[in-house]
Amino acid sequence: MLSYANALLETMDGGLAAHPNAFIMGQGVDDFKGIFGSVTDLAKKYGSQRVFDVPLMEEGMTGIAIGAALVGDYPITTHIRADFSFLAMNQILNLASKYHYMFGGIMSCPMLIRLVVGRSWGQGAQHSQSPQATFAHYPGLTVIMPATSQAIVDMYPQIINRHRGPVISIEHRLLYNLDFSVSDSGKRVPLTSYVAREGRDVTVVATSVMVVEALRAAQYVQEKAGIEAEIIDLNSISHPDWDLVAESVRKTGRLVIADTSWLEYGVAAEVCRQLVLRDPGLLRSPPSMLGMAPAPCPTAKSLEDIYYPSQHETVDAILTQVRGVGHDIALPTEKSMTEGYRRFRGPF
């Protein structure tokens, strides 16, 4: 068993370790409890020259990063709230995604930008967006949502290896102290969309943190329902394998799309889209859709518990596609996403 945590903190070190080129940055990763665990005691071990704190100059700190691939040096960027990173869309959207195609492929910038996404503790407002589908809208960027250990054990050293373009990698800080299996074996996760359970009653296509609350949603239908949902990580949300979903909701004929942002013109809609365009005849029944309610995240945590999508709502979703709103199965008496997680620890 490998923490989410720790498989970051694996992959960091070893990145560090093998590409003496490559540095880590940002706000709070020589601090002790090293953005959740995930670069602790690399700064003593690499020194302050390869792991260093910067102030608040989110612009500037993507600028000088995106000045280092440039000339062959691999940044490592980390923002502890994914909203920081907003101020450095002139940096990644207008220079370090297009720099390979405006210079006709000569130049490239290979950086990995981390970003931490989701709820607790009443981020609020400003402090709990999750903005893939802005990110994944942007040829040149690829972006991706590692839900387990096993993705990032598997993916984060093959970004490092001098993956071409910008990586954004956002991470829910519900995981971190979560603890996955983590094997060994010659099937890798890709840099796309893998099936993460097989089933043959319902497609269940999910984003981070939804895949692990959908796992948790199979099992629940299987022992009350008898209800086999197959459950697909979309894992990376600008290049998805969307023939992988396809041959899936082929199979089943019912979809549920549980993503980690708001549903409008977002990653939701985009697999509608997808879908629509290869065979408008898939669907026997109108898609469900999880995200977070249409407005700013509440502070306030009675607020907060009802914002976003909890297992109750899952299991709902499932159990409708394939029963119809009737379906009359107990659903959990779980109703706040965190009464999963109470393993978890803030920041701060």
Given for the second form:
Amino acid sequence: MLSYANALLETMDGGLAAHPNAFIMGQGVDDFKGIFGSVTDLAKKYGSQRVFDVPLMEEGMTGIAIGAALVGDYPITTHIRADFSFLAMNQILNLASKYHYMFGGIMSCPMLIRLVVGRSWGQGAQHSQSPQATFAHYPGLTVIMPATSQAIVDMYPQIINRHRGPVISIEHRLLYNLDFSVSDSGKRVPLTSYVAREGRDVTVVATSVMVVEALRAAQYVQEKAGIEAEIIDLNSISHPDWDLVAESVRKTGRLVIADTSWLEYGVAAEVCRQLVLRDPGLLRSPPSMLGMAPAPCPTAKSLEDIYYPSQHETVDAILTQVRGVGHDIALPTEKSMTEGYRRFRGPF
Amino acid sequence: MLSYANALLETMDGGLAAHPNAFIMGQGVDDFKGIFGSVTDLAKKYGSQRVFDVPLMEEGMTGIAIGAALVGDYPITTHIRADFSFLAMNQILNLASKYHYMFGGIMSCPMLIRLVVGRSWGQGAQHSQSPQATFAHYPGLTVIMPATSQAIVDMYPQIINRHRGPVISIEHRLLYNLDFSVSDSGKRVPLTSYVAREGRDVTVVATSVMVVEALRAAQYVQEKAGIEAEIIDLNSISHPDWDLVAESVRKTGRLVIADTSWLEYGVAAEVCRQLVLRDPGLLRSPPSMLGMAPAPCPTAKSLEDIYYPSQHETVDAILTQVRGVGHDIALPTEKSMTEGYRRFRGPF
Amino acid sequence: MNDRDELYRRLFRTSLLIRLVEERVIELYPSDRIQSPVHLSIGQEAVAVGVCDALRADDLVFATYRSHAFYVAKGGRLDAMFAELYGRMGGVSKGKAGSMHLSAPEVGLMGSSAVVASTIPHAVGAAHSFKRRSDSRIAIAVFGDGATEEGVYHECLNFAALMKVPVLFICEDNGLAVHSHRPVRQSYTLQKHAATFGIASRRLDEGWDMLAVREATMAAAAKVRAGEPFVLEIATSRYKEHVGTGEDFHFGYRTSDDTDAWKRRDPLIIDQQLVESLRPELECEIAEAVAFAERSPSPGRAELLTDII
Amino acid sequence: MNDRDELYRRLFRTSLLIRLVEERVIELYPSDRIQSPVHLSIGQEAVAVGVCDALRADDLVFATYRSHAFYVAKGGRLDAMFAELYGRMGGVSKGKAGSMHLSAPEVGLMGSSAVVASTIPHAVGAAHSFKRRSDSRIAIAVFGDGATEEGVYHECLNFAALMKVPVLFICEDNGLAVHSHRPVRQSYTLQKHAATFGIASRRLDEGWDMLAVREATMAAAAKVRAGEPFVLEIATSRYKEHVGTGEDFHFGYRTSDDTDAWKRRDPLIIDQQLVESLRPELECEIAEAVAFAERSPSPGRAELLTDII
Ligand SMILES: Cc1ncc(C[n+]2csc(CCOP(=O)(O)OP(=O)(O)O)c2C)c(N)n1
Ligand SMILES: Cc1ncc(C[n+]2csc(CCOP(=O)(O)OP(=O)(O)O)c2C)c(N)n1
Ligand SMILES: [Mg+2]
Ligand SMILES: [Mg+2]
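Please give the corresponding structure for the form predicted in complex with the partner chain, as opposed to the form predicted alone shown earlier.
Then the entire complex follows, led off by the chain already shown.
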């Protein structure tokens, strides 16, 4: 078993060890909290040339990373909340994502930008955003959302070793403390989507922490109703395996989409586009969609709990797809997904 | 007939005249080019307190606008290319869009942010982006794309007079020099979508300059093939009239989506989501989608011409929807949509 | 009691109120009734109190996530604050804001943002509007030392100087941004930096001294009201961890020496007699506010989608 | 011919080449063979030439949309440039870049961006890498006076000073940002501003003088190579409109007086004898480059979706 935070720490360590030109910069990367444990003590191990704190300067830091990448270094930058990357949007969207194409292939910016999505314990409107759709709209970026330690162990070394373009990795704070089994098979999943659980009754396309939620829900509906949900971890937001998704939906005819952001102009929208592009007949009925409520994130616990899809709702969505509205299967008692992470109270 | 630029000038003038607290700031708003003619001479008319140039400071300027709005002023800011608004993304997404909700309704930021989308004559990767989907993903923003002078005349006074939140208006540079007939009926179209042309055979959902393109194409297919295309000007990207879209598709069973940005995670995706949410059976076959090719915008004319959907392709999309692939109706000879704007060579 | 004594007592009372409020927050925190990150100002109270007392009641303050002190000092209602921290309907913002986003527009606290440096331009914009409307109010941007590293600070100083905006920039210099000390983050000093924009400034090292803060602010505010921006940097000391209610000396990034030196001059620690004479009344106020919060209902589903646009 | 004469001749030759190249662009423009915005450096050539001549060939320059001059001065191929302006396969970037995004990594021009100030941090980042790798190269950020208003400039100076990054900041001060004069945009002077970060700087008013620019750059580059950032501000004059190939004096935002004074000192105007002696050879070079561009095929559909990631 390997926690998500430790998977990050291992791959960060491995990246620095394997690549003399790799370095990590971000606010607080050399402090005792070590970006929630994902880079702890690496500054001591590799020195302040390789792992260093920076002033508050998101736009500048990202540009500095691009400059380093242009001369052959491999920069890794961190934002303890994805929301802060909006200060670096110009460098990410106008520069990093464009450089390779705009210069006809003679420039490259291989780099990894790590964003942590906040959730629960009153993160509020400015510490809770999950901007995968925003980034994935822009060609030139590779956007991933590792949902498990395995995804990190599989992808990060490959990204640092071989990927030639800028990668935005959106990590979820609630995953950091979870343990996952990891197979050391050395297999390298490409940066795309995969089936996290097989099933024949309904397809659940999920991202990030919602994959974990969907797996819990799948277990529940299997036990209570013998329903077999197939769960696809989208994993890559910019380059998912849409055929995999379409095949699954062709098989099940039913769809639940569970994402960490807003549904409007979000991942759910692109999933629908890809399906109707292939065949509008794939779906037997309207899909169910789970995401943040269409509002900024409220701080109050009572609102936060209904702002995010609960385990209750995830289960209900699956049941409703398979058995129809008004199914009479009992829902799980734990109402809020955050109950599953009851212990999350910081550190922030 | 009123040109788009003059419609802007009229409504900017009207806004300043009606509201002593309204003001316009942006780089070059007081110069002789006057943001492509949309604010020309207003600095002279209203003085430098009301219409003023600012240094290069997109983030700062947007924050200053928010501060002014918080104390009851009505700020209008300009970006001569939408791409530059990425430098202000933090203030737009983290602050302006959140303030009303985050403070439980006791703060408001009524303000208008005008972005001009560049296209053709080698604007290249950094002067050509059209970020409607990016903004519309974030609750709290109202995002519009006026496609005609009428849309401006109808919406801008209403926004400046009555709208209590931040509005992002995405104007298209290629529209500025076009003339449109405008009815002075005093009717106030709400900030939503409307039918730009009625038809029974196929629905075209379009945004901005693509509405104009779709209207040209509709005329062509009517003349050559007797096909009646219904064209819906989405107009509001954040709050479209999805029922209007769904009803039209229910009637025609066929759909073309024509947007000014990338299709991936873009307007086309949200249109599909809204349709399948209502009824996956609405569509008889996969829709056709027109948008920017999935790459940064190339500068070379030969590539730019195929990067954007041409009139040729718009017509073909409509014909293919109605008559199927391999229809034998001749396509228009003008291949590139930009041929229609052959004279556009700046000013930039 | 002479004027000076009375003034001192007033400032002391508000400072103590802030400290007791935050100590109450610390006590409450383990009960999970305040379910959100809290950034305490314990040690920094004198800045908020001295600054706000020097302002006109209708001057506007724009603050940060570390905003309890400014909220109280500016005169925000205590019950609405606790209810807000509790995430309840009786809160300033019906619980939607929480600790990081206190505001009290009725007394001139125009919002607090959890994004560092992000309200600085708001103060500039509000002040610029005042000037345009010949309104004699001024606006105050409150921010930490770390905030001055963000590019927007540079943009704001330039604009404020160019347009002669009546804005007062108040930097609460606690020497830390999370766990990073100022020298590893800044190659400049605030005063010389401000001077390059032609902006007058002052640094006050005695940030524990409410009267000194008040006087420095009065002098600065007078200049600002006369039509010039001003940068006032006030040294201060954060006793607690960056976020949360604990201490953090055992983590090794700083020692208690820094804060100990400060504590030896902290009136709220030194003047125990005054503390004890005021405490009962203030604790009573706080108890009422907490009781209000406890009674206040949580926002329900109807609130989830209201006030978005 | 002594060394100094030879040097002068070399610099003059490159300056003239740039001017003739851009004059050729002006001639070609009405034919619509160059279908993109062009930002000419006519009047500003001495800056690019003096700076680049002072650098080591392997030092890296990061530039702006106004990049023809630096492209040529750094030694970029003329044929690849014209083909790029034409949007042809023979262009540096197969026509995908165009005039606003010239680059020539093989001679150290590491890109040009149409977003003001956006390549400044790239130079800082590259230089920082050099330092980390004990590589003796330096990086040069080239930008206009307007670019210094963007917050990122402040962030970059702070970082460069803190980390002692071997980066040379070159500000081409033509006094204008589009049609806005510097005093309405800036409340600071670059040198005092740089000094607040502890960064050494110099302003050179004689930006028409290639030799002076070269010497100033050599001195600055030596300091940078020794391990310190440096800001070198060079006054210059933009003869043509901001974007496009015409003049713009009739629009009233400036008069020809400013440029006339400059032209009276412009070696490319004064030293007609040298111009005429060099012109035939240079025009021949240019003609060949243009011919290359004319012959070069346009990129086809296969290019549309290549090189995205
Ligand atoms: C733009 C941005 N970047 C990073 C953070 C994370 N962060 C929160 S507080 C903080 C330190 C700010 O230091 P300072 O401005 O001195 O304020 P203090 O907390 O010391 O009062 C940082 C880096 C943030 N909230 N916003
Ligand atoms: C971030 C950004 N904002 C605005 C613009 C529009 N713009 C293009 S050039 C320019 C002026 C830049 O002036 P300066 O830096 O002095 O360079 P110069 O053109 O004088 O060489 C402006 C405002 C832009 N390209 N990028
Ligand atoms: Mg601090
Ligand atoms: Mg300039």
